[in-house]
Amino acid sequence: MRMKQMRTVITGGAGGLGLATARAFLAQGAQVLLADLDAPALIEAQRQLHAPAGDLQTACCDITEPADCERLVAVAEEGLGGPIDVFVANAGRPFGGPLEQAEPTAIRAVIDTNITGTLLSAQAALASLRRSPRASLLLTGSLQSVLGRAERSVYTASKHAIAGMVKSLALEWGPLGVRVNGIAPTLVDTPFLRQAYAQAGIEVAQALTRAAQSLPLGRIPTPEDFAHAAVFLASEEARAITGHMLMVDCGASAGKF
């Protein structure tokens, strides 16, 4: 129980690797509020955690918006009994496809989503962590983090501001008792993934198999990899870890293959 009576929000957290990482958080003894701007998708995830409702609560939220972020926090201090003390900024919006076809809309879209709304969300967080003696600020990174990619130079922008937060916020906020790490995953089987091929019109099934032939490990990596690496940069095993991004990547980072 690494995780015993942890008070834990995640935004995305109604799919995917939100949700992967709701159920491992469950399991590991934490009490978890799942934020997410789609109601319908909450009210699945709560059907499919099984969890007592003391240890799950729900909230809808859009992180673009910062009385929906203030509110956030309020409503989970209220309905966790105390102050937050994990905050995994997980909320994204995908994109694909050139830059020269790109409406103006999506790209703003993407940029308010990961970047503003990770800030926003962050900035209304960090009150209620720092009154938490174990205080963990996790954001939600990318293979595209790190590198580049054709055809995805709006999300690849997006998420190199994740790796820029993860490394200021590490400075800013460890003297207030703060960590901040990352976690950056490759191509994950999620719907947020499928969709990001749909929007580039690209087949699912083939493609998810080219992923896992172009990586070391000969897989791509499963939501639960990176439930798996939440929890340990949650837990107490990882107080000396700030300012860190861990990839989740099955060796896509580590050169060409």
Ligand SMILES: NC(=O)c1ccc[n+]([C@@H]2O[C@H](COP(=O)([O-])OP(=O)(O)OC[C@H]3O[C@@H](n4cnc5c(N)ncnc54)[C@H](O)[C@@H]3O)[C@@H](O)[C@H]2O)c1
Second form
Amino acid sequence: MRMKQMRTVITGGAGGLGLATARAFLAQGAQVLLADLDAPALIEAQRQLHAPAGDLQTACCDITEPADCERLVAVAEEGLGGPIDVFVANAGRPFGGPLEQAEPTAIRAVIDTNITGTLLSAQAALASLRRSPRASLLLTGSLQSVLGRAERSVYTASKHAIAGMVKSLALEWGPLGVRVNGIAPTLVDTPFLRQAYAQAGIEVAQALTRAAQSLPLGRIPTPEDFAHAAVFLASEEARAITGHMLMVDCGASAGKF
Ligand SMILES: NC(=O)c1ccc[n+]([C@@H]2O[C@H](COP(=O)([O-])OP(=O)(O)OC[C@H]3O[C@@H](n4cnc5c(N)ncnc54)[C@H](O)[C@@H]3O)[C@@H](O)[C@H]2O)c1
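Given the form predicted alone above, I would also like to look at the protein as it appears in the form predicted in complex with the named molecule.
Whole complex next, starting from this chain.
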């Protein structure tokens, strides 16, 4: 019960890493609101988590819209019964392929979601977070927050921005009583990853096996590995940790393997 009655909002909460994080937080006693663009996926997530209505709520929201972000925070405070303790800014979009073939609209969509949307949702959450005595903002980065990758320039640019936000907001919000940290996974098998592979015309099962073999631990992280890192960073045990990007990457960023 490390998260007992911690009011938690998770964007991109309807699938993959967000859903696994919700499950882990609920198991530790948190009250969770899942926010996502995808309304049917939110209903399915709520069905899968099967938690009491008071502990689990959902809100349909587009983080690229400032009014939606403001509404999300108001709905969360009302539904969870007080200021938000933990805000997990996790919603994101994949993008693969060489830059020379990228459509301007597709580039804008990734930047708009992964950078602008993350900033807008964090900005909206601040007034609520600073009224919590144990406030924490968690941002979902990526291995591409710290390393480059060919044919991933747009996504890499967007995830390097997350690393910048973690550091800058930790400095800006520390004095306001809000810790800010990031979690950076390498490939995790989620709908997001499968969509990225499909976009790039890559065969999924083979690519996942190759990815596992390329890592020092011989496997790729699971959504639960990500969720455990989120529980730790939001918990009282991490009260001295801010401005940190925690790699959940089975050793991918440690060096050449
Ligand atoms: N899966 C991986 O391999 C991997 C690796 C590194 C980082 N990540 C990051 O993890 C995060 C979650 O990804 P995932 O793998 O769980 O993918 P996912 O596709 O399962 O989940 C992402 C969720 O974000 C939602 N979303 C997208 N745009 C939104 C918007 N404008 N407003 C609200 N919600 C929106 C989607 O509807 C989706 O439910 C992303 O930020 C992604 O960049 C994933």
